[in-house]
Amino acid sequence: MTSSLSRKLAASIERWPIAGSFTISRGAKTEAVTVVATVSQGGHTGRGECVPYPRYGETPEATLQALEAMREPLSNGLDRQALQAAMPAGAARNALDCALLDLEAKSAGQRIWTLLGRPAPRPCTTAFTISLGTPEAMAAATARAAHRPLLKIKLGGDGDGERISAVRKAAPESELIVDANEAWTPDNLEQNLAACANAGVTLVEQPLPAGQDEALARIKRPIAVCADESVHDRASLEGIRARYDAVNVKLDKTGGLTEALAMADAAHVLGFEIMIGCMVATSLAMAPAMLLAQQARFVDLDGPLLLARDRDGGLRYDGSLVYPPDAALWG
């Protein structure tokens, strides 16, 4: 491959202030730290954004290092298909996979869904996240968002029954989904699920820690339970069938859109409902997931709504309705 046609990779760490703070059972943060990969070839440039997640042992610095290690393979002709075996699933591969997809689309002068043979994405309703706090604080935050049709409520263990009851009173018309982020135990699992069912919650995400969720297979689940930390890619689907009714597909877990599309297809065949999730990040990280939203029962792509500001040219949000990306942003 001649030098003029070789792919050139650049990567950088970016910091985006969060509007207020974002709190889950594992802690709070006031900024989103992302890593952006940029791949250039023949006058065209593709971009991808990821969020390294400490829960999975990832850091921005290690992610940047993993991306920089791919410079030589890319310049020597490594393509997106070969990338799936060259890097493990995770944030770094996500950024590079999405950058390569964006580059493919821009080089061809076509939208990426056309090149992939996928339906063109349509506007869809995203969940809006309510951070973990006291029942009173969560009720106040929920009241300000009660006009939104779908709310995602972060819970965290003791007192969750009071929290979800207060939230429901503050948003009597909204559909509610809950994310416990692994904070419940087998001892309070059924009690908390019952409290959620009584509040009209549609879905509970990852109530028990990954690897310690066997109790979900032994109880009668009064509402649907969704795997997040317990499922990463296609290889982890079969082992969770008895415990979960739905799976949360996130590009930072699957290692990019390439595996995420295959995982969503496989999950559908196995009978799982599908949620499309995200980390707190800019529209560049959300844009590829819009291709997945078309087959999802739940869409949770509110990352940019939680930031103090989004990147220029970001996704259009009309309330909770999110629109497909312009070509200049991605794909």
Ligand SMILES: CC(C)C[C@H](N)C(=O)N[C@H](CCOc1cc(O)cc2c1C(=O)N[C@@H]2C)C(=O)O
Contents of the next structure:
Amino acid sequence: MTSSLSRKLAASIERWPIAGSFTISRGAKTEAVTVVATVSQGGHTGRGECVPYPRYGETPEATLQALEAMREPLSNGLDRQALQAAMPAGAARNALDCALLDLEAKSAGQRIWTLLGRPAPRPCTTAFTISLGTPEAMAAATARAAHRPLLKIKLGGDGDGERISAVRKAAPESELIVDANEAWTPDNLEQNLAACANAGVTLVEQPLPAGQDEALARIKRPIAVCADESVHDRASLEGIRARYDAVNVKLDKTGGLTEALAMADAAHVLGFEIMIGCMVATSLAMAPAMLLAQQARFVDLDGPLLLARDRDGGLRYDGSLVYPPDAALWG
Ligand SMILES: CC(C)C[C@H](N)C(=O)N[C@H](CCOc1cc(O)cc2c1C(=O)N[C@@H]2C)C(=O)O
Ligand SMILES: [Mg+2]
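Could you switch over to the form predicted together with this ligand, since the one displayed so far is the form predicted alone?
Then the entire complex follows, led off by the chain already shown.
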């Protein structure tokens, strides 16, 4: 006989075409590959979506396998609290943690923020990402997005000074943040930071490779520097304190919203500014992050804006304003 605590898991890989392509220092993408977990119990179903990241040794197939391995523990009653110790931080736990949160909300007939004792999310202004390219191509893409209040500019190493100055000319009014995705070196760090400061950039994300970022503690940083690849969850905060001013909290790194909320609280206590970030994914992956967006200095939840098509019932984007999810989507 199945106990009433028994939860039934399903998981699948999904492919979502990107409108055109998306390029960062590590290469170009034409589709978003996500993994969706659904957990059913007592006539209710919760779902969560994650993006496995090869940079962290993750693949869609291995993520699917890691989820399948939780089928039996879930059928034996594994809950969200126990999940935190049962799986490591990363994409697979993210999908399951978010599915269990959605299931909690749907089973209780209440919104998840009410159950978690958090304020109801309000619409937020998200960054809009400009792909890495030549200064001319980036300036043209920026000009088309110059009406947006916050732009995230992907940089990639050689020629970044020319790129950021061309971008600034194309969007004189927008707030600019940049993401080098680990492409700078200790030798060009100060020159590139100065070019960004001259262009009025507010924040530089992950300039140096994770694990090779000690130089950030030795220099006078003219702009706030934000850790992304160098920080994953609460356990990694202490080690980056002298190097960074802000942290990019992503649910695919923390292994879900449960740890992300705890990480953001701990980061605040340590004096870090918060960015809530995302990978290229559908609204189902963005929806849980809306709870964290409320306390973030920077909201970077533009994944669906880069897709050729979002999932049905996705988040409402009005320009760069992103609205909280309907219950049918998540939470
Ligand atoms: C839609 C934007 C790209 C999302 C966000 N604004 C952003 O910049 N996120 C990046 C993460 C880039 O996402 C990558 C990079 C990569 O090399 C490979 C992938 C992805 C991704 O989303 N899917 C594949 C695995 C950031 O902050 O660094
Ligand atoms: Mg980043």
